[in-house]
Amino acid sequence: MVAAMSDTVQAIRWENNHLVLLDQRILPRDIRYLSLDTCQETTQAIKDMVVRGAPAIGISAAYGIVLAARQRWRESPATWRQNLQQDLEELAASRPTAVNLFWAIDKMRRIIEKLPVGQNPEKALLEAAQQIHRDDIEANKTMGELGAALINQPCAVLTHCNAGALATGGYGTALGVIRSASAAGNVQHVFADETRPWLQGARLTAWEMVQENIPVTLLCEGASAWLMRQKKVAWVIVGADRIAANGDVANKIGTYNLAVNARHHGVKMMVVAPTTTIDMEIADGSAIPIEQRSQDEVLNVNGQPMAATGADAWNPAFDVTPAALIDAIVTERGVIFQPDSVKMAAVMENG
């Protein structure tokens, strides 16, 4: 049953005509799911990081947008388009780096953009979302399938942050690998990093993959370099919040290290991530936009100082890894080994 946990246990849903979310803040302590009216209430539950990852993200978004759009038409059918795009830029300031919530902004806009006038849009916007949501649990699974091919032999890999089922429509990407690899029996152990300050690996990813039953080992993230090189590990997999034209991918903040130690230590480096994650826009990973978030989430631990009082903090939330470290990027549309320019191009025009 590998898909058990994925196909049960759903970060985003839309139930009663609402936006319901799995409250990722208290996971593993608390499974609370949160019931949204408005977009107002779902643009903050993406900046309080109640849904997080950069697919899910955007699917939160497209079903935030059926909301506004509903709330828009109940106050004035004549002006609910120029009403809603204060909803829209709101939504789209919620997290600056994942792409894919400005991907699906822009896909509910031409839906907007089209519908006629005087037609009420909740119908037309809710199918886009629900369609948004089938096609990345879709792209997800195809994904596991494409990555888990490209682990040959039985090994443990080591992953960071949360790229499961809670970070996407369901199944996830890096974890969707591990899951489709374990299944064929070449996955026979995770091994987690933390993932400071908000410890999706501890919190999030050891969770999924107990659910599972992966055996999973969790470790800080300064301990990965010595795992390398005590040969313990042949992958490492990882999602992606945006990847430039180039191949550059920026993921959360403590990638990049992991990258340049899995390349020092002949470690493959995998990186899973649909299509609606690859910004063509962007010439290189320079250009990504690196969210900082507040200081207080490296200085204290559940609301409680853990640092000298006077300290300051520095925290990007992501950070980028050059597509020279990465070994092979895997998306639904195939397998893009040494990415670059023209590679990443080629795999765009097939879509």
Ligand code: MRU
Second form
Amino acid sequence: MVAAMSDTVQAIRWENNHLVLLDQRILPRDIRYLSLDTCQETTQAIKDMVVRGAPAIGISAAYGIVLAARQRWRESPATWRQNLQQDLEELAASRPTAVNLFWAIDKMRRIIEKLPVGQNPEKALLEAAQQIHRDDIEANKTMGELGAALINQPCAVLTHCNAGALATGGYGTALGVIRSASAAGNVQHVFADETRPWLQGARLTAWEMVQENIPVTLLCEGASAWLMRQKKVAWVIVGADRIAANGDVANKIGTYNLAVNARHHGVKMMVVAPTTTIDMEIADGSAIPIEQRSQDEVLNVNGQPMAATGADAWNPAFDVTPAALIDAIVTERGVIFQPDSVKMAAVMENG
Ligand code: MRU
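What would you give as the form predicted together with this ligand, now that the form predicted alone is on the page?
Okay, now the whole complex, with that chain kicking things off.
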């Protein structure tokens, strides 16, 4: 079982032939797992933020395709492959920005195309999904070491959203670096933006840090420039949803604010993401699709209206940080300092 492979919290498990997801909408108040039986349920879970974070979305989609293949094979061994196409399209429409989703669908699609006619696809696809899951945890641990090596003296760091075990197969990207650097004695304190409107920082990052006994202090997003001004942090460390071929980074809305403020205050900016988050088809960040979510997420808190009636809201889920504001992109294949197209291509060819 994949759950045993990481010693951090597991957002995604394959158990008793089902996809089991930790419901991240209700953390940390409740720890509840949802057991999913179909690809449609998986698509809905991704849309509804039961599971979120780019790598975790990709891994869940891969398991969702296993469920789709099982269902379509049971319905019709002769036409399962054609019938599955609709499931893949629905999955691909669940969330537009995290490229790991499309990477995982493409990878599974290539396996599906190669399966011999008349062979039940479930076993081969489950093995592929579990491999994607294992590889992600492995990549996170490697990035943890590479990123931690950049933090060479004890300091405090600032992170945004949740790029931890919950957002990945396990261990985490930005929080993986923080875990490794904390174990080495070099991250002494973590400041976490609360991250409106879903509060991934307050609910998820703070929860992961508390569980690991890493001291964590929450901030309203608006406090980060003032924190930097007082020289309280040496690094901003974040994950990514999609990185363009020139090193521009799409990540949770508010990351761009942090990067501008970090450069102004002489704080270093580190982005931690596996190569499955890099989209070499997109030349620069201007072409990255940015998910627009419902106004209700901003106008309401916990389902209760809190804004003036008549006001509307703008709710882009992500923004794009230009490569020029990033000091280092940490991938499992190596660190890219001051990223640009040439350095990005060199790391991607090195696979
Ligand atoms: O809307 P979310 O919660 O899916 O957004 C998540 C992020 O922006 C993360 O920083 C990103 O996916 C990296 S997760 C390792």
